[in-house]
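This document starts with one chain, in the form predicted alone, laid out as structure tokens.
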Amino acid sequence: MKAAVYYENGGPDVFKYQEVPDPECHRKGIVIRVEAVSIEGGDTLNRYRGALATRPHIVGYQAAGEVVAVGEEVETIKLGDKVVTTGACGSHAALRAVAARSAWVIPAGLDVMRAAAVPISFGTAHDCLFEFGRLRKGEIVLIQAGASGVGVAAIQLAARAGASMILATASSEERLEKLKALGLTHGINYHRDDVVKAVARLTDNHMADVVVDPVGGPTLQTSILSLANRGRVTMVGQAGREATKVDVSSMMGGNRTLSGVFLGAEMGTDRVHDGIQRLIDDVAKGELKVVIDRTYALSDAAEAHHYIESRMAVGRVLLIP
């Protein structure tokens, strides 16, 4: 099969598009025809620095596509079947074998490009307002890079949920426009504007109760200082790529709440699983928006990570096979 893979950790021209064994079936698992990609924030930081499991190495998360190899001890999904899939690595590539607990159906009517963006951002997102955030209906929400995969889903779920103010940061103008379509209260550039400042102002210096803060670096000091009291911040991810040094004092005394959330490290338990396929089922009915940005050819894998890292996309990159 055709993948694209590197064998040196470092900036997205490290890709090469070359041809690779297929991958096997396990007799728990299934093997797909790959037919998107989602390009996610952990796939560009693996590039960037993570383990290389194998030379060469096939770097990503998670894909979308059909079925076309089963396992013999599995009950829950057939050849044929469409599916979005998660996994350590290996989503860069025409073909990849997951275990069929790191599977979902895609429901009729919802198409793969869609589907491949699913789980992850929108699972993530999830747990960072509600399972590690506590959020409240009519509580304010602020959400660090609002333009990500993350927040765009983030953004959708606090407004469903009824929060009273939903705020998020971004880049640039044209990309916190974009955003208001999902329930975005007020915008902040923090090319322009100091965060905790604005947060202030917005908020009559209420300030937020709950963060979501997939940057970290020095993103999460903003973030703890934009806290109210009782406030939660939720850690997930290090976008930045810049070293985590905070001063946490201030959280004491309005009893202030950090917490850090990697959704893989309870993927496999019925909580996270049974959740994700209701945003799967959300999105299918309508109730849920997936934003593609941009998408690329596979063999273009190096162009694709270039661009999210301009950090000029709003929503999810997808890779074409």
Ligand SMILES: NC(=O)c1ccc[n+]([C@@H]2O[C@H](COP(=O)([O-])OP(=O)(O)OC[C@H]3O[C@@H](n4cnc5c(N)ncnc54)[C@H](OP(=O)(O)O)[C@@H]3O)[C@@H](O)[C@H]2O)c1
Contents of the next structure:
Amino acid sequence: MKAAVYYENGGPDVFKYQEVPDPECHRKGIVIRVEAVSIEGGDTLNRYRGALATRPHIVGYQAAGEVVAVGEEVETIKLGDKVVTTGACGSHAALRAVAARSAWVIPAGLDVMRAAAVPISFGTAHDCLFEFGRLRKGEIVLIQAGASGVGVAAIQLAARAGASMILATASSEERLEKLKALGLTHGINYHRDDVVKAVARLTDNHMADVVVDPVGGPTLQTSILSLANRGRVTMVGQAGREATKVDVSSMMGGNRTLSGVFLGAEMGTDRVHDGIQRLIDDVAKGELKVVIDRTYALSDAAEAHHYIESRMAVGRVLLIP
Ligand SMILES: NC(=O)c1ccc[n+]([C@@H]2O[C@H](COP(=O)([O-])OP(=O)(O)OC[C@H]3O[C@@H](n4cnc5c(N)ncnc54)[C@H](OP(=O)(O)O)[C@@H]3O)[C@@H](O)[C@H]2O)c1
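Same protein, different state: after the form predicted alone, show the form predicted together with the ligand.
Whole complex next, starting from this chain.
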């Protein structure tokens, strides 16, 4: 099969589009013919500095397509089903093998391209806001990197849950403007405004009850300092690629909480698996929106990763084999 592979970590230009052996189907697994790859934030990070499980390595967490092989112990998925899959690697390819447990059948009304972008971003945003952020109706939410895949999902989920104010940060006005249709109340351009002061001004000094932080590094400090009393920060990523060293001395006085969130740690549980199915169904019903910025051919994976790293994309960029 054809795949976008690399032999060493680095910038987007490490990708080579080449022939590699087809993946094998495990007895508890499936193989799909990939129709759409959702480039996750973790894919660009892994390409840059993640471990190479094989050499050449095929990066990528999430892809959707048609089932072309089914392991003998699999009962929930059949040949020809359209599914969206997640896994530690292997999405940037024409064929992909995963455990059947890491696949969700795409319901009627949802196309493969949008389905490809749902499980990780929406599942992660949901865990950040509700499982670990304990968001309640009427609370104020701050989403760091609001234009990211996780951010776009978090804004919509917070709006649906009745947050009284949804604030988000991004690196430009243009990016923030596109988030208004999803439920954003006020955008904060962190190149122009001091985030903590902006949160204070916009909330009349209440600050944020829940902060979702997929950026880390120095941004996590602004998340902590943006918390209301009893506020909760969910630290969920390192998109900023900088070391995360923060001063937590403000946490105790205000009964504040800092939680780490890693969806992968609980991906195999019924809680997460069934929760992702509900989110996929909600997208199919039109209750939640998948934002696809643009698509590239799989052979142009380097260009697609370059585009994402240019910080122009809002929501997801897809690869089509
Ligand atoms: N723990 C988990 O379970 C989990 C699950 C999913 C994702 N994640 C992590 O969450 C983070 C976001 O994922 P995602 O899929 O939402 O990412 P994404 O769609 O690629 O967006 C990342 C965003 O981060 C912002 N950013 C800030 N500093 C950046 C930098 N130095 N380089 C590139 N982008 C930077 C950019 O927005 P601005 O330009 O507007 O700042 C960008 O849009 C990633 O670190 C990912 O690994 C973790």
